[in-house]
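Next up is one chain by itself, shown in structure tokens, the form predicted on its own.
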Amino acid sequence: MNFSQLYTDGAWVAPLSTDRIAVENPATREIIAHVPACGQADTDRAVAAANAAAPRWQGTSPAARIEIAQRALEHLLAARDDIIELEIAELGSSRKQTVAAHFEFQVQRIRTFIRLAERIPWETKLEHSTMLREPFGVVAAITPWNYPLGQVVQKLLPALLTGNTVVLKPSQHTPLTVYYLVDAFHRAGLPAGVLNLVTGRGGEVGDRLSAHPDVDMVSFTGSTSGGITVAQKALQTVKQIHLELGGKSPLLLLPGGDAAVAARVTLGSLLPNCGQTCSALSRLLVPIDRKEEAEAAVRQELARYTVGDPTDPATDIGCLSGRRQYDKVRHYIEQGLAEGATMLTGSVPPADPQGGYFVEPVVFTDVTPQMTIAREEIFGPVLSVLTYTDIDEGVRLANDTVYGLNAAVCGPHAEAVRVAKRIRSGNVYINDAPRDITAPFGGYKQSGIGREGGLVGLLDFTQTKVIFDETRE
């Protein structure tokens, strides 16, 4: 794959910018590739191609769009091994995590979007009118580094299947595997201009896309602060805004809940991607009289995880994505100790790592709701254990956050469901319930606007038009 090129108007082309961004392997700290650092000229060229292609792509039948997506999936599957190796290298995720979450689960997502696209209600008869669903037009998809392929799939498939054209800007830190997805659509015969790839820095390409007058919708995944910036720029031209942002998600262990299950679910959510998951359960809320039992369960479950070389099949947890993330997580760990939390497991990472950006999982106990580690999104393998005295206090603690992306309740089923309904979060898991790939994903409060995934995630890339026809019987 030639990472020195961009994809614009149906072809792999040389960038107009001469600037380049180095992509580092965070496990070895080697530079593995360089991608274009696009500026306004490259971005505007991509938007112009998407804008020109929008009318004819909207006029393409839903069945034809589905057929192209199916062919693209076949080409993506043919590149499976290359994608897995590349994603391990650019992100530092373990082979186990990369195969299961970064590739196979994304294949399931694509298949699900294709299947659900057949159920989109393009026309709905109302009492005295007809409601139509139509694409917005040009969608700017701005994606983060923590799930390089997955975050793109969540935007690209719904946007294309509903008739939008797309300008895609992946993260500057993990832009490589996206090339394979774009190439799969190219090989599948996607018409020129429908999909365009521009690489670069968020402050340049992302800002330009957000403010561009010919972009109709901006779909952004990233930090809450980044989302606010994108929204402010997009509202200058009143674009549709779709934001999937941060989280500080709780697992609430009820008095009658199984501490071992709570520990397994919490760590299973937090650790596999080295804590770099927006929906990770990073706060464990336990009854005060079960604190020691819960801590013991966490210790026992944690012993099952191995941190190490991402390429080793035995490794469970790879490394953080880069030096900036490493320093950020290290700072939070130091701050937790400074504010009086007790480090149950783990240690403070060295200020100057000799190898890759590896951090052993850290579990803090004796954490109070006011501590920084209990309130801010760390995005690393750091768990905070807090205690409560009764269910009402436990629910208050669960909701005591500016976020509301994900949550879990562990306890007797009927009671757990009642409690789950009191938690202000877009997703709530009961005990060890599996994820439903057809369900929408998104958050309350500062965790975002809109939903991704499932039929709802497809419909979020459409707008409604109502036709009032006097001749209708």
The other form holds:
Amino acid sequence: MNFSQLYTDGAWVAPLSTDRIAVENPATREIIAHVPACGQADTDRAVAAANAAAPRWQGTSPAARIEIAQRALEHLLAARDDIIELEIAELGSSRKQTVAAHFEFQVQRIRTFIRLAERIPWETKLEHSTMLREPFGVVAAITPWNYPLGQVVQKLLPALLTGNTVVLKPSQHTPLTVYYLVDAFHRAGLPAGVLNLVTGRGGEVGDRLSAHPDVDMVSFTGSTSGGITVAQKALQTVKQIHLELGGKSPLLLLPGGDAAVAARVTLGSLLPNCGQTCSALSRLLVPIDRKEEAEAAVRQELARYTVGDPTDPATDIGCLSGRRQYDKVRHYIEQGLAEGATMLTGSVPPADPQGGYFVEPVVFTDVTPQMTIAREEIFGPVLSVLTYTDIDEGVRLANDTVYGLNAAVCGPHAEAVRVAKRIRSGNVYINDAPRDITAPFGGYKQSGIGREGGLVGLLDFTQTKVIFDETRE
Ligand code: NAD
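Given the form predicted on its own, corresponding form predicted together with nicotinamide-adenine-dinucleotide:
Every component of the complex follows; first up is the chain already shown.
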């Protein structure tokens, strides 16, 4: 794959910008590729291509769009091994996690979008009119580094299947595997201009896309602060705004719940991507009289995880995604200690690590709700254990956050469901319930606007029009 190119107007082309971004393997610190650092000229060229292609793509039948997506999936599957090796190298996630979450799960997502696209209600008869669902036009898709392929799949498939054209800007930190996804659509015969790839920095490409008058919708996944900036720019031309943002998600262990299940679910959500998952359960709320039992369960569960070389098939947790993330996580660990939390497991990582950006999981206990580590998204393998005295306090603590992305409740089933309904977040898991790939994902409060995934996620890339026809009653 030639990472020095961009994909614009149906072809791999040289960038207009001469600036480059180095992509580092965070486990070895080796520079593995350079991608173009685009500016306004490359961005405008891509938007113009997407804009020109929009009417024709909107006019293709949903079945024709589904067929192209199916062919693209076949091309993606043919590149499976290359993609997995590259994902391990650009992100530092373990082989286990990469195969399961970064590749196979994304393939399942693509299949699900294709299947659900057949169920989109393009025309609905109302009592005296007809409601249509139509694409917005040009969608700017801006994605983060933590699931380099997955976050793109969540936007690209729904946007294309519903008839939008797309300008895609992946994170500058992990832009490489996306080239394979774009190339899969190219090989599948996607018409020119329908999908365009522009690599670069948020403040340059992302900024231009957010403000561009010919972009109709901005779908952004990333930090809450980045999302606010993008939304403010997008609002100047009243674009459709779709935001998938940060989280500080709780697992609430009820007095009658199983501490071992709580520990397994919490760590299973937090650790595999080295804590770099927006929906990670990073706060464990336990009844005060079961604190020691919960701590022991967490210790025991933690012993099942190994941190190490991401390429080793036995490794569970690889490294953090880079220096910026390492420094940030290290800072939060120091702050946890400075504010009086007790470090149950782990240690403060060295200021100047030798080799890659590896961090042993840290579990803090005696965490109080006001501490920084209980309030801010750390985005690393750091768990905060807090205690409560009764269920009302437990629910209050669960909701005591500006975020509302994910949550879990462990306890007797009927009671856990009642408590789940009181939690203000887009998803709530009961005990160790598995994820439903057809379910929408997205946040309450400062975790976002809109939903991704499932039929709801497809419909979020459409707008409604109503036709009042004089021949109808
Ligand atoms: P980030 O906000 O730094 O960057 C996300 C993307 O936006 C990147 O492509 C970046 O280049 C671009 N960007 C950044 N600032 C911009 C600006 N001012 N204007 C335009 N574009 C800009 O986030 P990140 O560090 O890449 O990702 C981590 C964050 O993403 C975490 O907060 C995590 O919770 C969140 N996240 C949320 C979800 C979700 O579905 N809710 C999923 C994954 C990650």
